[in-house]
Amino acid sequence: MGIIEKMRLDGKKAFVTGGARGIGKSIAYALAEAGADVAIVDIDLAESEKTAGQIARDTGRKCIAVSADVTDKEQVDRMIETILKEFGRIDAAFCNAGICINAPAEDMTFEQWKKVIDINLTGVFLTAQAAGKVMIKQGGGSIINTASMSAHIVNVPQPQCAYNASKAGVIQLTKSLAVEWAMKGVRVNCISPGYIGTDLTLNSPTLKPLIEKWNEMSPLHRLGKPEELQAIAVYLAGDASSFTTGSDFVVDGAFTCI
């Protein structure tokens, strides 16, 4: 099998959490374009259904919408049951749902801290754990977690200690799961994006004033685009990355190099 064939995902079944918009939507599109059937998982079911319908029409792949709060184990388990009922198996899981709350550490409330950690770290664990159980039973699969360049640096000027800590935890969780499940056929990797120009970022009144500062600091002097994360996700989801596990792929336009 040639490299082009290995990069195809024909016949594979995948899900993407936080898949209704932004990075998740872009990755879901890429997986479907590469041949996979995809479940769009999001707490916003209406938007998830809209995205699933759009991807199905554009790619011809089966695409379903599933509502789930990734911090709730029962909802995650039901999500997995729904996907298995529709698809029969899970070959790739993109654990992407996340939030960021900017607040000075001395002013951050416990509720703010807990919300970020619950969604960004505990949510990744619960979805990866649930997918991992299925993949171990079926004989293999690939889990891809969304970390961040914020796991490697302290972002400025915005204060976001909870976000940075949660994403550092995602990387170590990824490595730990990769080692535990290596001999069980389940590969676990993560992607650490830099500043990405999603609709949320570009239209947020709190973030828009920071973009000029970020671009000034970046070696490429621009934000990344969601589609610039697609190739690495497709690679990790498929057979081309069969020897790749426990790795963190930083896609940040060299921001962490400075």
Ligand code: NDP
Contents of the next structure:
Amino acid sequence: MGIIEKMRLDGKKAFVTGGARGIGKSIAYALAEAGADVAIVDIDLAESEKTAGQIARDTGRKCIAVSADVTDKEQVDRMIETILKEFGRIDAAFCNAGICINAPAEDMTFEQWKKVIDINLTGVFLTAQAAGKVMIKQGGGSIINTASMSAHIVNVPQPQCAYNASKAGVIQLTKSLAVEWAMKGVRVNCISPGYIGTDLTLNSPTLKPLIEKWNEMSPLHRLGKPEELQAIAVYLAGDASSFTTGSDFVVDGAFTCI
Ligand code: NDP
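Form predicted on its own done; form predicted in complex with the ligand now:
Following is the full complex, with the preceding chain placed first.
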């Protein structure tokens, strides 16, 4: 099979958490364009339904919307059951839902800390664990977690210690699962984006004013676009990446190089 064929995802079944908007939506779109049926999982069902409808119309693939809060184990388990009922199997699982809260470490409330860790780290574990069980049973699959360049550097000027710690945790969780599940046919990788223009950055009252500053600091002097993460997502979802597991892919326009 040639490399272009291996990059295709025809017949594969995938889901993306935080898939209603931003990076997750862009990844879901790319998976469907490459031939996969995709479940859009999000806490916001109305927005997931809109996204699933749009992707199905544009790509001709089956796209379903599933509501789940990734911090709630029962909801995550129910979400996996729904996807299995609709699709019969899960070949690629994108654990992507995440939030950022900015607060100086000395003032960060316990609730703020817990919320970030619950969604960004525990949510990834619960989702990967539930998908991993299915993949082990079916004899293979690919899990892709969204980490961040914040796992590698400390962003400035905004204080975001919980976010940075949660994302460093995602990378080590990714490596741990990759090693545990290597011989069970389940590959686990993560993507670490730099600053990307999404609701999380463009519509955040605390982060939006900092964009000019980040652009000054960045070798490419601009934010990334969600679609600039699509190719790595399609590669990691399918058979082209069969020897790739336990890896973290930094896609940041060289931000972390300086
Ligand atoms: P967005 O805020 O645009 O999208 C995130 C989506 O996740 C939203 O639809 C949100 O729903 C959903 N979500 C939030 N909490 C939960 C939850 N508990 N359960 C299920 N879904 C939830 O963010 P991005 O697309 O920018 O970010 C996606 C991922 O990429 C995150 O993990 C983020 O940390 C990471 N990332 C983003 C970067 C950036 O610069 N944008 C850089 C590096 C990493 P709702 O809006 O309704 O809350």
